[in-house]
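Here we start with a single chain on its own, the form predicted alone, put down as structure tokens.
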Amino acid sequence: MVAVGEKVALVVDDVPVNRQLAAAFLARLGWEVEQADGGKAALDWLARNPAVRLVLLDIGMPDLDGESICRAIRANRSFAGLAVVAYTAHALPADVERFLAGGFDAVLIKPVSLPMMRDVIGRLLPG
């Protein structure tokens, strides 16, 4: 269970080197990073810690994509204050509006850089 303010990130991506590579950008930047390999994992994972911080959700998985993960947690008022970034290679202007219009906070376009990330996180989450 994650304690309310640590810096806690979960990464969600069905691909290994890409949660690996995000893990290993926010671990440089001071957080702690749990992975989930799919959606369901995700949100079973969201449900037991409800105070993680920040959420990298790639759009395109097998199981849940990520704009129906991002709807759920929207959904769910113990995660009023989450910080969710969409992490994808989708990078076309309307796929951006239409992620950030469907809740996301902001759009991470891969392949991502340690600069790019510490850019996104911290207007997100200063401090």
The other form holds:
Amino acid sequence: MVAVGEKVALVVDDVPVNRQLAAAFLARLGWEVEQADGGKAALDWLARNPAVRLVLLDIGMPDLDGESICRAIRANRSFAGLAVVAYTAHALPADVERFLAGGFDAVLIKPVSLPMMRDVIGRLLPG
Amino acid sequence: MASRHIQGVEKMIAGLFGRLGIRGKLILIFIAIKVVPLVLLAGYAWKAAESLGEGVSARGVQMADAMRKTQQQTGKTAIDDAVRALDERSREAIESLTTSLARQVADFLYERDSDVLQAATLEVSEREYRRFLSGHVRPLYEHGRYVPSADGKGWVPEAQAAAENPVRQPLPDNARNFHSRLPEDFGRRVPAPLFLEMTFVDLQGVEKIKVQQGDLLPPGLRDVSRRENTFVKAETYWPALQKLKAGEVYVSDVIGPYVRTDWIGPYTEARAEELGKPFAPENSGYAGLENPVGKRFRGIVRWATPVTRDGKIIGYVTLALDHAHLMAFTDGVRPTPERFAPIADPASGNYAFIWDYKSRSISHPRDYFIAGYDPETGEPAVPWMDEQLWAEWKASGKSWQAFSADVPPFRDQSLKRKPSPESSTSGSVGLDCRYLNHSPQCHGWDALTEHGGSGSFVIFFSGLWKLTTAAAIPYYTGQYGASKRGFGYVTIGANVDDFHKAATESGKRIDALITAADEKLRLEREGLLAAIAEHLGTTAFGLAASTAVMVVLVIVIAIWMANVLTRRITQMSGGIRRFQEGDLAYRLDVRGQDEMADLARSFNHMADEVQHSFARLDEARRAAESANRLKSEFLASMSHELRTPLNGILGFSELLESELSDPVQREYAQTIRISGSHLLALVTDVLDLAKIEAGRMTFNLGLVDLPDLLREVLSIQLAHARKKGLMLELVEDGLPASVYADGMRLRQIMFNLTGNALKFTAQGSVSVRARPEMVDGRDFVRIEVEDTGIGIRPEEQQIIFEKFRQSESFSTRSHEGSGLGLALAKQLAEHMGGQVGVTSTPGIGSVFYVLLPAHNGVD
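Switch over from the form predicted alone to the form predicted together with the partner chain, please.
Then the entire complex follows, led off by the chain already shown.
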């Protein structure tokens, strides 16, 4: 169980390398990171750990895509205050606009760098 | 001017006609070729009817006028003939009356010759003479007393005689033109002595015996050889007596004192008042009905003959005839159906009068017109004169008798002469025809009678057409034997209008009849005209109504025919419109083999072609769209698929780099990161280029703060420059405040250009500057990036802006960059209405520039 106030983040990506990279960066930034390899696993974990503060969601995943997961999170009132960031290689402006409109708080376009991640998360969750 | 005007009108009509549809044109043409002739025919028919009506009316009027003219002509001819006949008869009657009167006078005078010859045989004694006179009596007729009428404008008899015809009604057999007259009223019969005086004058001219009757002549025995002892001092018979032989008779002129008048014309109270003179008719000359109470002219005519005893003349006997008996011959005569009247009516112009052998008036209804003598001098009284003679006499200063001796008689007598007003009002207006020059009748009478004859003429005198007759009095005793005229002449004046009164009255009746007939004719003519007008009205209505019906019929037929003819055209144009509006499958009906069918077939063929072309075009478009979509999907997919592994490569190499302590290992990690970055840049640029080429890149053009933008770009590149030990500077001097561009894309261009400059410069500096520049009359901003790098050979200067081309010098070293940066910058600049370019000297450096509009050209 993640306790409230802890810097716990969930990284959801079906590609292990990308999952591990995000986890590494977040760890560098002082986050405790949980990983999920698919949508269903992510939602299961989130259901158990509602105090999580940050979720990085890949968009294209085999079982459940990131946008659906985001909708599910936004539909659940227990996740109010949870920062949801798209973590994706979809770089077209149209895609980015769609994600922001679909409930994501920010978009991290792959490839990401540490400074980029620091900037985005720092903006979303100051302190 | 006019022709230009007409041309303008033609153009206008043509314009209006051109604007009409075919249907409208057809209707118009039908109407033009049908309605216009119809209306013209109707108009012609109306004109014909109208002119027929006018003709009939005019002929009717003409006939009526001609008929009336004939009637009038006939009436006039009949009346004129009647007038002429009546005038003729009247003339005959009056001339006959005149000559008859003249002979009666002559006979009367001859009787007096016998009287005097008989007197010569009498014993010369007063007793005998008195007995002789008392035996010579002749009646005179006196009219009754007259008094002024109540209105003062005339005179009326004191005792009015009752005018009642006691004649019995005629038997039917006698009733035709039964004409009766009452007894003629000659007046009161008064026996009067013929002679006023009988004297015996001795051989010395002294009266020895004198018997008088009445008081006219001077009493007492006188020496008549002396003129002043005679009547009115005017008798001159003594010298004549001395020359008489036994049996010869002397007859004197008419001698009497002139009777003056206060004025000429009716002597009435009204007239006196008008003239401002006292009303004293008794002191003025008698004038019949004009002054029945006036003073009468009293005169004598003296007969004388020697008295012989034993063959010797012992003296002379004289008889003074009372002139009243001579005047009685004419006083009562009226040349009218009245025939006689006890009193003359001088105002009527119908009366008789007598002139002596010298053409002096001796009997006249107006006694003051009788030429008498002045009792004071014994000379002839001053007669009535016209203006000229009066003036001449007055100018001569002579007595009348002395003056008149030198005046030619009947001198220039004319109606144009006017009586002298002074003469008229002098009171002395006796008529002496020889000097009555404003009365040309005198000349006429003189001419008619100088040879002893008679005659008449008509003259317009005193406002009336007058017949005037004259007949010489055939009495030739003594001095009267000197001319054929004898004693003188009788004249009768008669109002001509009175003669033919009957004719003029029947003329009036005929005129009235003609007027009545004319009125009837006029009414009939008006009736005829009204009938014609009514008929014309009916015709006009009929014509107008039938024309209107036919016009409406023709228009309906025209519309129907135009509809039939144009329906197919309308259908065709409707079909074409449907086709135009997108119903490409629509086809026209093809019926028959005429031109319309050909047209429909042609259209259908064309429609097939068009539809086919459209289908092919649609297919091509769809294919292109599909290809484009596939390309986009491929690009997006490629971007996604490349970025996914790059994420791991770049991210982990970054981590490695920061975590490895061995410099060599760290450099390896760096190499991996830089290579990955290169690959990422390539992917990004490829995507951008693809987007531009697909036209999917949008540019948000606007005024961009240029100094801000350049500072931002330079601040980002500064770290890179420092790392290489290069100087990077922005020349702030003359920097334009703004440029018209998409800020993000300009930033991209400037990153590329500054990045390139830093990349290819080993030592020295990179400086950025900008300035305004005019190109083709438009304001541009030129931004330059100058380096001290390796430079580019001229032959390579164009190639470097092409895709995936770098200069050889680029490729000889493993430079960073996709090789797409300059190509992308070029595309971006051109899409923002600008351009990029380079000037370079190998070994010294290059200057890359961007030219962009300073502002929106429209503003």
